[in-house]
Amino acid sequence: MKIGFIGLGIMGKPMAKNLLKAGYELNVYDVNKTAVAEVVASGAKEASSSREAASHVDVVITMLPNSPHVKEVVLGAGGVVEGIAAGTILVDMSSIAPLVSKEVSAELEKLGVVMLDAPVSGGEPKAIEGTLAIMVGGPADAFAKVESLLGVLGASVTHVGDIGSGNMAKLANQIMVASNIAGMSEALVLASKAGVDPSVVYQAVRAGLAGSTVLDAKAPMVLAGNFKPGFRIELHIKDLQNALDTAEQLEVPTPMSTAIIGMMRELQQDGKGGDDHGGLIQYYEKVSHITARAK
């Protein structure tokens, strides 16, 4: 199967590496010519344009920072749809707004290509693994043709539902997510305000309830006060956004997410959006004059 692989930064660069250690032939094309040619040095052949990455190929796959990215590069001059041939299905793995999925997909379906939306959850460790948590949207005849290829990248491997879906699954995750680092920051903040030792309280409760994925991933970073992104703050601003619009439109309430997006918008302000998001915890250390770190 030859893929036309579109998006190489933090994440989109490991998964790439990952379908040529398995066997798959690569197109690959990003604006930042230096992850281009570390791909290309890993056996992928470099195309010039979107356009040119999604000719002659059975699959596309596109890995964007946003809604306004995937649109220009799969809608705009010298996209995707002027090299992609009917029948090929293009699988935006980028974390959007679920509306803007079914925008593009519609656009597509008038050329005969399928589009799956396929957001994936996990951050860098996880890409390079190849162990990823991938969330698919559209049809469950074009999954089934490249269920196969997204378990090289993950280790799960989900049909949502129709286009969208995926996303909304996404959003649904980082809500979920920011609210965890929300959760274990304002804990290790106050345990370290009373005199505790944070990394104690952390091995005190990582086995029973308060235990989670989140919390194993983030707390023995924020402890060592290793802000190094796995997944940036700016990032999680823009999910998170993307999850509140969708929230305004369906009238749905989100004061959790309200409150975090602005914890993670000062610090924005801050110079810390390249932080990771579990960096979130230096707001609480800001308005507490207190850092938590391991003792």
Given for the second form:
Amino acid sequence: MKIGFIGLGIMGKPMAKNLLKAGYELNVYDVNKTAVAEVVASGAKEASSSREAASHVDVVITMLPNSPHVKEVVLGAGGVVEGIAAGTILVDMSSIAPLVSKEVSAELEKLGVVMLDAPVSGGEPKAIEGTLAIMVGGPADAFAKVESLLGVLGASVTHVGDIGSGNMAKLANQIMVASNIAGMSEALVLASKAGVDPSVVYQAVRAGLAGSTVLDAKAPMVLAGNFKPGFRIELHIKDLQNALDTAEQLEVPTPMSTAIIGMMRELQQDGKGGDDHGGLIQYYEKVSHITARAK
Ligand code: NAD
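With the form predicted on its own already on screen, would you show the form predicted in complex with nicotinamide-adenine-dinucleotide (NAD)?
Full assembly next; the chain just shown is listed first.
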């Protein structure tokens, strides 16, 4: 099976390399030529545009930052629509607004191209290991055709429902992760202000009901003052904004996402948008005039 792969960033690069290792032929494109060169050195063929990457392949994968990038790369001038043949499947693995997945899918349908939205959770380490959680929306028969390919990239591949439902599951994931990080931050800063060692609080609670994957991933980093991404605050702002836009369309109140995006935007204004999202604790530290670090 031949694949066109567009978007070789933190996530796309290791994903493309894993597909090469598994024996798939890849045509790759990114505006960042250094990233392209690295994946070409691992055995991929360089394409000169998104159009060329999407030509003469069975599947096109996109792994781009957000909705406008996906629209431009797929539907724009020199884009996927100019090269893709009827019968090809487009798997967009970017985390974007569910409504935009539906819009792009409707345009591709006119060309006989089926789209799946298949965003991921797990971050760079799991992208490298090929153990991402992949949530997929779109027709079941197209899902069946790419399930084994996605199995190379993920430890779990779940067909959630119709087009857009993969990104809806991802937004749910991002709300839960943000809320976990905010809860952890609020709790550890309060304990610190009370004179209790936050690293001992972490050890005391991690095996109980408050224990979580998020807590075990983020508390050790936060307690060490390590905010190196990982997953950048500015990307989490993008996901929460997509959640808020979706909630507005559906007239659903989302008070927690609204509060947390405000904290994240304040940190972005402070020049911390590139920090790991565990760095959200710096908002609480700023307003409480204390840092929560291991003693
Ligand atoms: P990134 O910014 O590192 O990579 C995006 C890549 O897309 C870059 O290499 C960029 O040059 C390329 N690109 C942008 N516009 C382009 C265009 N017009 N044509 C060709 N290439 C273009 O982002 P990332 O961290 O790899 O994230 C990609 C997606 O995965 C995002 O939607 C993100 O929310 C999601 N995600 C990221 C993580 C993470 O931990 N980084 C985890 C889960 C999901």
